[in-house]
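This document starts with one chain, in the form predicted on its own, laid out as structure tokens.
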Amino acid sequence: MTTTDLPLLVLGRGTDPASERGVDCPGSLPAASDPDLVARARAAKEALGSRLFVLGHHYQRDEVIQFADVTGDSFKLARDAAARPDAEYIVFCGVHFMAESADILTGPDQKVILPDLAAGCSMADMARIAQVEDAWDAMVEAGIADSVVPVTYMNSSADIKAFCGRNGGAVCTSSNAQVALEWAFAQKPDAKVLFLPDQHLGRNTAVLQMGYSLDDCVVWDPHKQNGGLTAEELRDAKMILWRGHCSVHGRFSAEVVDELRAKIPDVQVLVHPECKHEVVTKADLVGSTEFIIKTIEAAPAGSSWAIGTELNLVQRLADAHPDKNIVFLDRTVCYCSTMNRIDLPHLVWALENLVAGTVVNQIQVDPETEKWALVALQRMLDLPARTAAKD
């Protein structure tokens, strides 16, 4: 069976805001040229006081992130969110499926605002939950679904962690990929693992740190009749890869790692796991956001870094430390556009509606995605905590 659940339409013709988050405004913002939009932001936090709870993602713009209560990846924010359960209003400065978790993990009379409703994740889109269970079909049908657990990255829609969720899978993220894994492949004889949405992670963590072999991974390609896989190669296989990726992290090449280690003497390299494996396999140092910010965090002055994760972050760990050389990993600017939609105006604009009593932009997830999307973040939360040095 194939599903087309996109709405298609001629550019220019036409807008459908179901699937167009952020195509209307209601209210206007602020203009981006205003200079009181630092005092406007302040004036808004201090008005509401402890009901308000601000997270910034390390993606984040530093005009937002300075308006920051905590700052942190993705999992640790909602996590930040639900230990705050006095605060009325959580305004996540990130992209939508963390605002959705972040209102799976919050109480009922929380609510989470994302600035700009535009601000999506091109690596959670290309999961659609149409297309999974179109895939948990054919899997059906060659016999093998008995056997498979699905695995869902963070960087998911909550809808696609609910279905790992009813069919006993568990939520990763970049730091715990490899216990998850190993969790997985423990609940059946013969298990083997539907990794969503990153075919990066999911290969690096199988390859690199469980000595797994790429002929054991193959890559469902949503976009093919049966994933573009025969049902041999899905029996055969012990890890069936999403065809999904960071469009940030996917931009690193092994070429300008070989190009900057001629450039600059003793550089070490240092990348997110979300990188191709060819990226991975030539990098000195490979983990998550907290890895690489502690990493830095505790690199001797004079060391030189080349660091291949989004910009902001690159940048803010480079005027940060100013006794060491810290450059990105990529000749060309590489940041998050969907993270940079959540912009000093539009925070500005959702803090004065705060203030003025008027909720914008809430991020509700419907009560039977949030109950099996809450068991499969459980599932997460119950394993074993020893790659917690990584977080």
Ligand code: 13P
Second form
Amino acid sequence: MTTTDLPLLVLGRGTDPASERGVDCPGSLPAASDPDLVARARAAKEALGSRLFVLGHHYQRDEVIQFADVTGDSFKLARDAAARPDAEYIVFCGVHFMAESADILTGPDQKVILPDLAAGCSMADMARIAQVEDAWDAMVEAGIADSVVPVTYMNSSADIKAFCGRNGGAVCTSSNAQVALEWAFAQKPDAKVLFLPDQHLGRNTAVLQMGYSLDDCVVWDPHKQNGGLTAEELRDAKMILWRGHCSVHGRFSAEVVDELRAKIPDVQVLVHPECKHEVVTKADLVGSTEFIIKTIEAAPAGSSWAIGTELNLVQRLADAHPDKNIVFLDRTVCYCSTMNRIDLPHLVWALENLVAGTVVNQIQVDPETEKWALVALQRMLDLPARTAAKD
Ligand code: 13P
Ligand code: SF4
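Output the structure of the form predicted together with the ligand; the preceding block shows the form predicted on its own.
After this comes the whole thing, all chains and molecules, with the earlier chain placed first.
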């Protein structure tokens, strides 16, 4: 099933707007109240043995993450998927763009499965290929396309990654955005970067890690004529940031950072680079989910941390480190609703179907998209290793 051209957050199948994409599970989805779910997942995993490899993103629920063979941020999981050519089934407990990337990076006989097809990403849905092609046409018209290198965050659909591959660009993740941008700026004299789809990761990396100014950045709004920019603004910019953001990380505010600093003596603020610029500016440390975990693991007992990232991960860190004072950087509960779509009933349903020889919810990127998306992903995987962090 190819689903790259569907916005995943919006529910309904187009032809049948009353249906909810992702709950269409052939056979029957086990009830969430079934007391045997853990035992059933365990038995299915055991039956599949080394034919199965389960990947779990750090934002997944505890009930799911316990069955992951490996956990990681999106960069690590992409590498992990590529490193298991022997596994027949890759069950991706994460979101759609991650499963697409896993399909691109794995062999033709390996099958990547997303237990719930409604596990999309609102940020990835903010850049659609037709919009990006329109933006590119406008850049051609403004006479700048020859100097623009497109870089897309992993959190984008496969066709956007393919667009970047086809146009001399690359993929990046929150672990390597700086290295990817350094690579991009080195590709051409007077290079500019079109950064998709997360304006915050693009701005935070360019300004806080690479020394560009806020004036070097402009925001392309796909809902406005010519992106809301003049040809002169486009020509003067170094970073053309797509107007996209993460609805989860967009909630963290500079005000709450101040509030927690006043309330908790010596608190250190640790945030993901998808947070807004004013939040990241006020933080002590910024980095990917993998970086956040390593930082807390290395922190001394008794230290205090306010963490700005998805709540499943923050709660897990608080549970795993009772000797440290860990608080969430928001006043209210803030889970990623699409990451949370993958729950134990969907995992059990997917695994038991595999045991029965039925592949459900397979994510398959079409060959032409795959070819170019792989070019962009490979450029990222070939970058020198360096972890993104502000300290
Ligand atoms: P990382 O896994 O790259 O830290 O990204 C977080 C995220 O939002 C994934 O959707
Ligand atoms: Fe997308 Fe944000 Fe959820 Fe990550 S946390 S999957 S970027 S909506």
